[in-house]
Structure formats: structure tokens, C-alpha cells
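This document opens with one chain alone, in C-alpha cells, the form predicted on its own.
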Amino acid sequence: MSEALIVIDVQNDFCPGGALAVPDGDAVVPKINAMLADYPIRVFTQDWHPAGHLSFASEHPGFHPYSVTEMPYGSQVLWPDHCVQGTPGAEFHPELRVDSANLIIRKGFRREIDSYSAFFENDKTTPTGLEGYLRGHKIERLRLVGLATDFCVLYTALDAARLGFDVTVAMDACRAIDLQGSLEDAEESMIEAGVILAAH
């Protein structure tokens, strides 16, 4: 079975010094670079929000970053403004070997809906096109790496498992935000869904 490497949101705003920095987020870069040659298909995802995206706390008077509100598609964490299209924060980490990507999936570009998963937006029905691409390349197994373990990696893993892919998360090539125990919850959810959590 062919296996694809899915590199999730290794962008400046999710690395130290960024607007939504994941602790130790840049530590994944050398690990991911070392893995790229081992996979025939390499897909990178990129958060790509318009200014004024409705997942930004700044769009909700009286709300603070990391608070939760209700959207038409369900609960939504409100984030600091991050990964705004065309800004340095939205760019991939400068040391990430982006030239090795076969495909770059941009997500979260619709102002009214957030998108954690590489497969679907947060309404769980609007597809990104990734599934069709992988099916077209006869990919059955996925290895996920990147940021953040407890949000975009988690949602991508759960959707991939639901779609019937064999999914492994390389935990040492991921880092988490860990909001109020969200990393432990994410690990439990992935294991329950049949996702393998591997060291590498």
C-alpha cells in the first residue's frame, strides 16, 4: 500500500514568536524534513485566513482569545488573528522543505467557517479536495505530522480514519497547544478512532 505524508500547518504564526505560537512548534521542522524522502506523496496544509475571519476573537466584541462561541456549525474556539493571507505569519516556516510538496492544501479561506481538518471544513461536510487527490494516487495509508496535535492534526486524523484510511500520527513530529487538557483528550479520541500514535 502506498503511504502519503501529510504535513499540517507548519507556519510562522504557529511557531515561537508567531501570533498563535504552539510551544516548541519549530522543533518539528528538522524531524519532518528528515521524513520527506521516505514518502512518494507529500501533502502540505496551510491555514489561509482572510482578514476578519469569524474564528478570530477580534471579530467578536466582548470575547477574548481562546474563549468559545457558537457558530452555525457548532462550537468554535476564538483565536488570536493568525495566518492571514499574504502575511509573513501565514508563510511556511523558512526551514521547512516546501519544495518537496506534491500538493499544498489551503484551508480556512472562507470568512464564515473555520477549517481544522485537511479533509473538511468545520461543518464536516465541505470538502477540501484532499480525499479525491489521495484516492486518485491509490493512497491507503497516511502518516500525519505538524501543528497542532490537539486541533488540526486531531481533526485530520479523525476524518481520515472515518474515510477509511489507515492513519498513523508521528507524535514526535507534532506539537500541541494543550488548552485545558486538550492534548490528552485528543490522544484518547484518536486511539478510539483506530489511529496509531507512533514515536516516528
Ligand code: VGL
Contents of the next structure:
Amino acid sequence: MSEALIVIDVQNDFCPGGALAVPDGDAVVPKINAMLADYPIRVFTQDWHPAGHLSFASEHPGFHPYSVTEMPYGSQVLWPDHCVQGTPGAEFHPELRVDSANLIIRKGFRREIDSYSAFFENDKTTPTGLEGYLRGHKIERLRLVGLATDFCVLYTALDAARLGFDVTVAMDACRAIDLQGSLEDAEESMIEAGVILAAH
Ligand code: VGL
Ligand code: ZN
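Having seen the form predicted on its own, please provide the structure of the form predicted together with the named molecule.
So here's everything in the complex, that chain up top.
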């Protein structure tokens, strides 16, 4: 039974020096590059927001980055402007071997709704098409790597488990934002959902 590698959001804005830098984010790049050859299906995701995206604190007067507000689909952390379509910050890390991708999924491109998961937008109902792609390739097992452990990796893992995939997160090839204990919360909810947290 084949396993797909899902490489989440390894983009300049999530690496040191980027707009929403994840501490040590670029450390995942050599680890992921070394894993790619072991997986027959390799999917990369790219956070891909229009300018003025409603997940940006700059669109909410009086709100600071990393504060939380309510959106029609639930609570939403407000971020610094990041991964704006066509900007260098939205590009993949230059050393990531993106040429090996079978599929690149872009997400978060509708202004009104954020999308952490590679499977569904944050309304939990609008699909990205990734599930159908994986089923079409008879994939039942997924290994997740990338950024950030406690946001896009977390939501992708939870959706994948809910959809019935066998999910492992390679924790040493992920890095977290870790807002107020969010990494520990993420680990707990992934374990509770039956996701395996592995070193590799
Ligand atoms: C992400 C915050 C905002 C992520 C994306 O890739 O984890 N986090 N947009
Ligand atoms: Zn984003």
C-alpha cells in the first residue's frame, strides 16, 4: 500500500527573515529533501493569499498580529500579512526540491476565508480537491512534514484522520509557531485523533 508525502507550506514567509517566521523553520528543508525519494506520491502545499486577505491583522483596525477575532466560520488568529500571491514571501524555500512534486495545492486564495488544512478551507466544508487526488491514486497512508506543526500541519492531520487516512506526522521535519502552548495542544489533539507522531 503506497504512502504519500505531504509537504506543507515550506515557503519563505514561514522561514527566518519572513513575514510570519516560524522559529527554525528552514531546518525542515534538508530533512524533507532527504525524504522525497522514498515516496511515490509527493504533494506540496502553498499558502497563497490575495492582498487584503481577511486573516491579516492589517484588515482589522485595532487588532494586532497574533490576536484572535471571530469570523462567520469560527475564531480566527489574525496574522501579519504573509504569503501574498506572486510575492517572494509566497515562493517555496529556494533549496526545497519542489521539482519533485506530483501535485501542488494552493490554499487560502479566497479573501473571506482562511485555509489551514490541505483538504478543506476553514469553513470545514469547501474541499481543495486533495482527497479526490489521493483516492484516485489509491493512497491510504500519509506522512506529513512542513510548517507550521500547530496550524497547517495540525489541521491537515486532523482532516486526513477524519477522512480515514492512516496519518503520521514526522515531527523532526516540522516546526511550530507555538502561540501560548499551541504546540502542546496540537500534539494532544493529533494523538487523540489517532495520528501517529514519529521522529521520521
Ligand atoms: C499558516 C498561519 C497562517 C501555516 C498559514 O502554514 O501553518 N499559519 N497561514
Ligand atoms: Zn496563511
